[in-house]
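One chain comes next, on its own, written out as structure tokens in the form predicted on its own.
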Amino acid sequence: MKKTKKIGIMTTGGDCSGLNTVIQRVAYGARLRGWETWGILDGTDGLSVTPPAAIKIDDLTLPIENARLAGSFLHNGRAHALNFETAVHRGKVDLFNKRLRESLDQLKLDALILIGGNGSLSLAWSNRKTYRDLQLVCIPKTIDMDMPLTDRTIGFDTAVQQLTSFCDQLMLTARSHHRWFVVQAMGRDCGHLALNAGVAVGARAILIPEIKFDINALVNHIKNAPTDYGVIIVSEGITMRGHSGRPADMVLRKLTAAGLIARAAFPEHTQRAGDTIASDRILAARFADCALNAIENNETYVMTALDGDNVHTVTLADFVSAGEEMHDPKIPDLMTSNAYVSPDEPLLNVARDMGIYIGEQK
């Protein structure tokens, strides 16, 4: 008789929209193929308190209907609680370690599906050894869209919706007062986000981490409008020598000196919020399918990816040495594994042709 597989669904990092729909589609077709899914709560915080937090997930558990929505119906962590982070800051590592070996043999598992950013990911990789007795796979999902080898993420087409709605409600307005607004969108220091929401607008400047720009081109680039209003969108992860604070209030600074009528705005966490628009629905179906079927041929330490319109997995190992290592800023000795917008993306000739201020990159 053919053993039943017992699966268990994290969600880990930053929450962003698509998380329930994966978790949704993955424990559909798990039940279809005769297995149990467990949701471990609030991440490896979860795994971290005994007995382990996990909840058995059915059709009722989480209805089709609420799958929709953003954020996760099994957490991503709490405040202060023991894990990867905590563990470093407060000497706990060993406990921590130990903890999840205990809550992982407690538990039975004969697979786990982490859905996670850039950071869990590399987190799990230099960890493995946690997950050795059971068969490991992640999902890529992030708003920032800085994780190496698969060409989209869960949520991040979400989040470029949401920050496009909010900066077509600020055009109205700044057209009725014949301002500009400097918009403040999420990425960290990678500016994919900011670009993708800012051709969509038409925004008459971005910028972002990757590309350096000059303040003085940017402030006549303003002044040399064919309007006195618009959308400027900066990402939060650009600076300025010889300048402080957050971004947007750091070019507005330079805009009001300059006579330019200028407010700025910040979304903030409404970029990871909204209704899972109907690409991240999809790409969460292809993704869950992706991890089943690499649990069924006895895949583990994988990825799902998206490489042009073929889903496939990838090694963590892979993903590990494809990305452009950096120094994780929250857990010394971590590195995790980035991607940045290339210099040879398509959508920065775009917003060039169409005449928006990109930066001083030729």
Contents of the next structure:
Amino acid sequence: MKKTKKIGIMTTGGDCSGLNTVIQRVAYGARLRGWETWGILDGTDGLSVTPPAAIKIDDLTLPIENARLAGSFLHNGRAHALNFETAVHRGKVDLFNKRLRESLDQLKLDALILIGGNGSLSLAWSNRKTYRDLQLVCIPKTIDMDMPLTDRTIGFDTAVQQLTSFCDQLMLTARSHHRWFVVQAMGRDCGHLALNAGVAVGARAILIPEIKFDINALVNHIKNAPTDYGVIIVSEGITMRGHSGRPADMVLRKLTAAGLIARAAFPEHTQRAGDTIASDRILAARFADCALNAIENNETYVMTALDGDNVHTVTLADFVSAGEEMHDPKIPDLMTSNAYVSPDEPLLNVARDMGIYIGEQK
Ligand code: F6P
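Starting from the form predicted on its own, produce the coordinates for the form predicted in complex with 6-O-phosphono-beta-D-fructofuranose (F6P).
Let us now look at the entire complex, which starts with that chain.
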């Protein structure tokens, strides 16, 4: 007879829209297979307490109509709790691992689905001795889209939509007042979010960490623009030698000094919110299905990934080695990874052809 499985699922790291869709699709698909799903609360924090913080998920726990809502219904963790990240910082890795193991022994899970970003997946890989016999299947999520070996991460498309909608609103008031808005995008050291939203909005300029820019060239570009209003998107990861403060403020100061009328605007965490858009929900359904199939096929230490039109699994070992950050040879002090915007990214040329200032590098 087919053995009933007990699987766990948890969301770690920063939240984003799409997490609830993944959880709902996993729980539903598991039920159809005759398996039980347990949601671990607050990511690995929930495994560092006794008894472990976990709830059984059924169709009523996360109804389908709520699966589109942003945030994680399982929570993503508390700032000061004991989890992988804080344990490393506080030198309490042994204690954390002991509690994690005790919790896993108590929960008696057959498999665990970890929905996380670069940090959580790398930590899970380095901590594989503690997870031992548990089947670990990861699903990539982040608005930064800075994870290697996958063409998309859960939450990215919705974040692009959120940032685009934010800029669309500003565009109207910008036109009324003949002024420029410098909008600061999230994304850490990675420019995918700013680049995609900038092209969607029709920004007049997009500054991302991966591409060198000349601030005077940007100012001239804005001065010579066919309109006296618009949006300039800057990634939070850009730097300007000799300047400090928030990147949008740095750029704003230069524009104002050149006589342009401008304001800075910060969408901040609204980029991680918003109802999950259809493409993220479809990706969530595909990744959930892939993760359940991986469990069925006895795969472990794998991550679901989108490669062109196909969803498949890649090993965590390959993921970790592909994503290593290194110093950018062209921009001193900048860390880069092959998951970041590459100089061959086709959208860069599209942006240039739209008359968007995107930096100096060809
Ligand atoms: O990694 C996701 C992200 O939203 C980044 O884009 C941003 O820099 C960071 O997290 C913000 O983190 P916090 O929510 O801790 O302020």
